[in-house]
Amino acid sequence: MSTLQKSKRWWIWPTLAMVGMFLFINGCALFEDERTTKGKKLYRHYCMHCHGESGRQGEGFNWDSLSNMEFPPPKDLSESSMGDSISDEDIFNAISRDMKDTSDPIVVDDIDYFGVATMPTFKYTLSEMEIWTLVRYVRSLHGGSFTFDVEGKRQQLESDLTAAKDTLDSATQVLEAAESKRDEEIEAAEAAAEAAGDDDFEAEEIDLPEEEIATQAAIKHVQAKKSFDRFAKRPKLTIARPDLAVTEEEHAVLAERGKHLYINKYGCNSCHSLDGQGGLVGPALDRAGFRLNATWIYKWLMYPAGIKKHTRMPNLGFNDQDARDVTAYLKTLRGPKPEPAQIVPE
């Protein structure tokens, strides 16, 4: 190639570098936009009816219902001060937490508990990755910067899972070799005893330290897989049909506890109304005792998405006893039929 030809092509490499940089920057931006879009979609489905389209108080159609309750109204997510006063992890913990009895003084005084009964948890409904996209979108509502390294967390969990799998495979191979050697030694001992005419011979039990090592490796692998799946996948449950048969006296005790849990722990009244008081997101429950089968109620409480895939009601993390208690309470709700609407002649 002549010097003239080379001189005419000097611009190729700088141009390729600029194109590469453009694709990298815009590719990252598109990736970020995709996550923000996912967070917005989840926000509109699960959060907007209380927090409003832009995060401002009074916007959501359910806001007035909540502002009249004893608990604080939904937080204003558009406040610019949130960018300095609360971290990404704080928002994550508020969205993904275990529901606790907010009438318990221990819970009230727990400065690390981010949440009130009127706000549901999404810990058992969304993957951790999805919850982080929600955090990212909430940050956009008040102009804050999202700094948590989600991709780094995913890579770390994936690396931990791979390492745990390799350790388990290695421990399993070592155990199989040890078991094979033990079996050979037992066979040899049995053959020698048979040759010596020792009919009472019984091989001695041999404990292999490799068994404990392999067991611990299996446990760590299960834990690593659960952590990765929890991050990347939505939780799924299989709910067995419960035996809800109890005496009238037992039912009364369950229902009394259920009424307390309904309000103070799971905040059901933030989405459902009774006697015209409560939220507007879900149906009124005044006649739930007539309309709903107890087994259906129990299964719905334990895993709503298992019955209705795209329901707005999240899985609140009910344990078996709490679900039985709230089921018993809902079965006591047998209000009168609403009066038919009166048509006023013009």
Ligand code: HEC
Given for the second form:
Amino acid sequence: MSTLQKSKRWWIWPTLAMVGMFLFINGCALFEDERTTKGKKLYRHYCMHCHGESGRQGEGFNWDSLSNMEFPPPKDLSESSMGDSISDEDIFNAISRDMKDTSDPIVVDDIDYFGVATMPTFKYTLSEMEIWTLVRYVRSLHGGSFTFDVEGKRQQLESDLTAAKDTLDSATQVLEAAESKRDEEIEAAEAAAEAAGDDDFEAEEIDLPEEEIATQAAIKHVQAKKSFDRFAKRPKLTIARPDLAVTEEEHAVLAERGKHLYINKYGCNSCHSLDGQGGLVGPALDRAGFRLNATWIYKWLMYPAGIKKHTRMPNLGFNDQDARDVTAYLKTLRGPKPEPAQIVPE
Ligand code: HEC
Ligand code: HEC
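Moving on from the form predicted on its own, kindly provide the form predicted together with heme C as a structure.
Now the complete complex, all chains and molecules, led by this one.
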């Protein structure tokens, strides 16, 4: 190769290096983008009506109804001081928790409880991975850094599951070996008894210690599978058709409790209005008692996504009794038909 040719090609290596650099940086940006896009999508679907597009107070269309309530309105999620005052875990726990009766003194005194009924939980609606994606997005709103190792957590749960499966498999093998050994011993004892002319012989029932070990391993495996699924998948439920028949007096008691739960535990009023008061995220419920069938309401409360897959109404983690109570309450809502708009002649 002549010196001339060599000098003509001097640019190849720097160019390749630059192209490589370009691809690397863009690759990272694309990857980063995908995660942010997912968080943004979830945020816009489930959070923006109350917290605003950029997390600022007063921005969401449901803000005014929230600030009229006795609970504090949301803090400004775009405020940079949020970065220090709240940890990734705090944000996670604000989004994922159990709804509790906020008028109960035990709940009021529980300093570890994020006790606001007007912030619905998403624990029963989204996967933990999705909730972490939201935490990352909330962090980006106030320019805070997100440090929770989501992928590390996923790998940990996955390897716990694999380990639990291996333990179960070997415990099952050991149990099977012990069982066949026991069966052989029983057969031998029976044969010996028969040979000795003992017709009444009955082998003794023996509890194998291996059985208990295998049962424990099976329980651990189920738990590990649950934890992994909880992390990776949205919770799914099957709701059986309830028998809601009660006497009129019983119905009144349930409805009274339901009314209390509606406001103080589940904060339904943060998204729904009654008599013009309350949130605007879901439809007004003044006439729910006429419009909706009790069984339908019960099933809707227990698992909204089972009826409408992408509904904005989260599953609030109802138990059977609470769902009966709130259903009874909604059945009492039989407000008058809204006045038709008046047409004023000119
Ligand atoms: C129906 C209205 C509503 C919706 C929907 C809602 N929030 Fe909230 N959120 C609130 C209220 C009210 C508070 C205030 C609680 C407080 O400060 O005590 C709050 C508090 C928070 C906080 C803690 C900061 C604070 O104000 O104390 C975070 C973080 C948060 N919400 C994130 C989310 C995310 C993420 C979503 C969507 C998955 C969401 N919220 C959906 C009403 C809502
Ligand atoms: C985060 C906001 C939010 C909260 C909290 C919420 N809902 Fe809803 N709800 C909705 C939305 C949005 C719809 C509309 C459903 C759809 O079309 O996706 C809805 C629909 C409904 C419906 C059906 C209404 C109709 O006319 O078809 C009922 C009933 C209902 N909600 C009751 C409740 C009750 C009771 C609570 C409290 C336990 C509650 N909701 C809490 C947002 C919410």
